[in-house]
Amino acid sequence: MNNKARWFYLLPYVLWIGLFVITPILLVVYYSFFDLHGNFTLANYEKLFTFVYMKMIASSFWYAFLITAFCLIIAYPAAYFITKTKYKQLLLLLVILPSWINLLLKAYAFLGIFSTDGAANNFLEAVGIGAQQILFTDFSFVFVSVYIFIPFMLLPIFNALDKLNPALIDASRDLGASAWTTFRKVVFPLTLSGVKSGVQAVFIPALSLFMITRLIAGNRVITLGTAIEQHFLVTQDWGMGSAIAVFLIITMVVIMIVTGTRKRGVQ
């Protein structure tokens, strides 16, 4: 294929990335250097490192870590179980199906489930515990977030486990390794790429959640996503909102670099 043909096929992708990825990022960076009155300033970045915003950043990372950790704890055993069954495709379909439903609809469904007269409290009353305040709590926020992100953690781990050569596991067991040692020394290291992909797919979007914090947590949980929404839609301070967005973009890039898979050359 000559250079002209290559550029012909490449042009749509270059235009798409330039218009809908690079240009928006450049606009966000540009607006981050202006205050509420349109004056050039570095105050937005100075304010970003004050106690209030650093507390918000720490809170965002903490909740993103919790969501990612719970997703990993649930998804890894589930993915391992699916690889061992005869009904892989059916079970994967059941895992993927909830992700086809609109996020807003799922959030409203949990509003009903966790409400005072919802299914969760009806169950607690039936077992003698009594109705509890479930909605608008940290628990409900983390629970719903984990439910939403589980497929994004499970699928890459499943792919890594499914490609794992069973002969390696058999060899480890034949050499006298226990099941735990085999998992720790063979299975997990060889599926680490799937874990990293799952962490990227969950941790990065979990940092910028805002709709679930509004509906499920009732603004009890403040994240970078809710702060950006607040500055753009309520206070109209686009500069501060853009500065937070720039910090979030840089953080996401760093996470992708740290959790990225490095290919080793052939020795």
The other form holds:
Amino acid sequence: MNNKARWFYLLPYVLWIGLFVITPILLVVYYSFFDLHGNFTLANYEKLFTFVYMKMIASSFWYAFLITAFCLIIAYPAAYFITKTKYKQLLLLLVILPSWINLLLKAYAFLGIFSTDGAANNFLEAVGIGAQQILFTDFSFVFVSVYIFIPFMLLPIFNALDKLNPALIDASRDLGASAWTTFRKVVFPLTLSGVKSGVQAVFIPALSLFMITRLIAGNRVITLGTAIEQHFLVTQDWGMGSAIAVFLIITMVVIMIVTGTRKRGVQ
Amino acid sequence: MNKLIRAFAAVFAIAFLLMYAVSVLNGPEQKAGGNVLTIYNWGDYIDPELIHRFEKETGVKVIYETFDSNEAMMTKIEQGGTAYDIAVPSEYAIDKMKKANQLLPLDHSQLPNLKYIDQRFMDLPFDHDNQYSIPYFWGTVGIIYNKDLMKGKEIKAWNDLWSPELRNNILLVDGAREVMGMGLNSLRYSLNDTNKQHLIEAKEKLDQLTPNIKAIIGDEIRLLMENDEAAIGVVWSGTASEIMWEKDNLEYVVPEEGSNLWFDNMVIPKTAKNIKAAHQFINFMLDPKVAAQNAEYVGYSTPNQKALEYMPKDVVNDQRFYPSPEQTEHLEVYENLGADMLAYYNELYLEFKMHKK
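Form predicted on its own done; form predicted together with its partner chain now:
Below is the entire complex, every chain and molecule, led by the chain shown above.
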């Protein structure tokens, strides 16, 4: 009975994973071995290693790296600050709130804010810098992406910092460590798991961003996500699109392994 | 444990109640007794009032769905999940669908209003004798520019866009055929060129345009042009007329080197269930007064000659949107180049997009 009940409860999970995770991945892998005419081929993978796609992969990684780095630089101090205040839950809510709004709506809002006569340029005019082109630049792309991804970086870091026992910091200071040393040797290593999950949650989706590359970067930034979209919707070259997707999936697994928490006695 | 089961039961109960509520709310729509017509059209491409009028006149219930690219539309019809009775593909898509046996032949005896269509738009190469398709709207690809921002400078040709004065001032529509076609035309090659050497030349020519390009984007061009975000946009004539409707002091030109002439056409896909109502609808849309009202709402050019009589003179006589046969003579219609060539066009287009300033 007990055993049966366990299987019964496992069923929804197994069905879900099977239907919506395993099957699609297998289908993507399957499609990636066919060319435009439905013949079996390895050419899609060969193409992936040509200069064009290599350049695209490099630029996707570069932008994903930039986005992740800026997210971390902003989110870590912010999370630290939030844990130190009285209104933790309220402040956290304010950070999470924007992620309840549809991504497309936010992108369109930035289209207005960054436009030639938009709020951002009005501000620059007022402080005497003068209007700049903001929309459709690398800056606007990274800025908007960071804005969108920050909650995903902040939350795990906040959780890690919040769980940190303050006695450890006191002990470190009592034993003569400076504030910087305490941070470097005590706080940061103990919150590293949060940083790692934050990096995963930002870097991986940032690799395959596609809508923002069009709306905010005006297709001047091309990522792997853009290429997949084009292959599926325009060229109808599902094979090539799938091959890029397989490459992305493999990359994600590698990143998960590299940034995964290894059980090495800490904690 | 019991609590869990109760929670689940509650969720199911609510779900069923909601399903029932939805079916009750949809009830009146199903009363048409199965006489339903499913239309699959581009977004914002019909006057909704006309759909109501058609429903009233014929008693047919219309379900209206939209798509935003020929490719997306073809994929859905190929999969056959929904029984679309009418679709509105562009000319090269019709050729493709014809070859894939996805279209049903039309019965011209059920379309008496067909006589109102200008002979110029009948019997075109992508569908001889209009066996499968009836023209819905037509237009060109061209350049819209803001006279204020251009400070009196005029644009006449594709090659004018390469002028260094236009740095960061051009918006391009995000379409491989349109952008590659612009490169090809600027070199005086055909839009349908399949010579790879020519295509590479066109791509390299486009690379040189990159410093002038502000963005390669979709329907947002309308908004950006209206807000003076850029001086120049490469757009379809219909988009241009919509922008000009909103804003003064804009000009639209079809470049002298040549450009694309396109047609969107009504067809009955193979998935159709209500072929009689589909013919009724096509005939209804061909009625001159209906076509005139639709053209005024949508802003694209109607192929219906008689309809022009019911439209404002200044619209119909505007040679920018109703070019004469002499003016369209040197324009080209997209041909279906086949999957491999299309893939090659897209590959070059992707490379062009990746070209940095």
